[in-house]
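A single chain comes next, written as structure tokens; it is the form predicted alone.
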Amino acid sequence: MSKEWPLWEVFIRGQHGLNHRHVGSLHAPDAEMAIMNARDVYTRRNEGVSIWVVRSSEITASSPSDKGPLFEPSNSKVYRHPTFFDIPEEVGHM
């Protein structure tokens, strides 16, 4: 049985922000304690608001050189590209 901790990623979302930022990895036995030693880590000067732990073995990514065949679909929906859209000032972010 391995004795090391799982690896964690962190993901902090900022003061002024709206989306979270992966800022880094760590080490813990646990997703609270995770939580607790990226605030330690990554939010030393109080800029978080919000932290996400993911254990890094539970991401699954593509590959880059899948990259044409993954988002070439998407350039046939011209629709979805958001020129066609107006978007009203009361929206606010997008």
Given for the second form:
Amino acid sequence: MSKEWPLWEVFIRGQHGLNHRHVGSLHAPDAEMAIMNARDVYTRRNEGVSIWVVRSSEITASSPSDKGPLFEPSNSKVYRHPTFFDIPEEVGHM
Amino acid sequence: MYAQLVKSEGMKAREEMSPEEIAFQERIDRGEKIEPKEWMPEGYRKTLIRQIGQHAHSEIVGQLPEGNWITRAPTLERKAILLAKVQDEAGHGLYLYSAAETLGVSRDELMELLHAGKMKYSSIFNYPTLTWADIGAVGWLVDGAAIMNQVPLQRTSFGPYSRAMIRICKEESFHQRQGYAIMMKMAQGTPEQKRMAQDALNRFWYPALMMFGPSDKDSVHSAQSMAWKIKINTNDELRQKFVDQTVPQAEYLGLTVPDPDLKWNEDKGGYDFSEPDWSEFFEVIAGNGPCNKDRLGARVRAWEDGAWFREGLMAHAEKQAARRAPVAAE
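How about the form predicted together with the partner chain, since we already have the form predicted alone?
Below is the entire complex, every chain and molecule, led by the chain shown above.
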């Protein structure tokens, strides 16, 4: 069996100056071809003005089973949210 | 549908489930999405690989009947539109293959299974496109039926599959509308063009109804897939919805649905209609439809003829990478 092209993750910046956003993945022999293929597949209808590609194997992900311990520390810190503080109505919008 | 007769697992009763399986089912019941690296029952993984793989193969094989008319489209504009539509299908195949790959199967493995006849694609693509009107009928009926199935699948429990469906549905409406636009043109054209449109409807009506798979009473694998939310509606529900939606569209065209028993049923608020010939369906699925050999042959040929190209690009990429790499250990 011939060697399979590596997998790339594709990130696109939309028209609106937002962050690049993950849109999907594709196979390509190298980064240049990955960008060309991403252009052909993921920006067929004005979806973007900029493309990033990164080898899927280069991505390190948090482990789903660590979800609890990893995110719990911030869950208990409700004072980080503005709604934690009562501001009298007379003060107006804040 | 694009995934017909997907073999699933026997439905497990709650008493037979392990604690992990119970927790998993509860997450699905709460409407949570399952992501690739999370724990899942082996049956869920296997069924999804079969279903998403079959769906992906359908998109790719589905390019063939329409590709047949690209060089013979009646105008340059129609040619550009059809080309764009067929390109979209390649993209849909890609989204779905990528979703399947997150479950631990490789693209090449899926291709090999298809080429060896061990994975299926939708029965509909084993019918020929004989005239230009068929291209209209395919967009209108085949993509129409696909939308019927894919819209609810946007809510499926497996994250990558759901996201692929959302992308696909955004593009699918263009497909159906371009097909219906062809049908309108033909139906309002010369008597001969109208005859062609009617003939296309006659030939594609029942194969389109077959896309939803066998009748619920013969559909053995549904219960577990529905519990897992990888199947959202039953085959008959979707088929009924499709008929109810399509009949008025045919009437607008001034065409006749080829079913003498088609009748509005006030009580159920839908049409009564004839079932397709299921023996034909099972023959086509078994590989004995009008175009099975052509379709699979074309896929295998494309794969084999493209091998030198895939390997060449890979060799080039490796050479470039080696050239760029810093010289190790001076």
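Residue numbers count along the first chain shown, from 1. Just so we're on the same page, rigid core means the largest C-alpha set that superposes within 1.5 Å between forms. These figures come from a predicted structure and were not determined experimentally.
Asker: Any chance the CA of G68 moves 2 angstroms or more between these two forms, core superposed?
Answerer: Yes.
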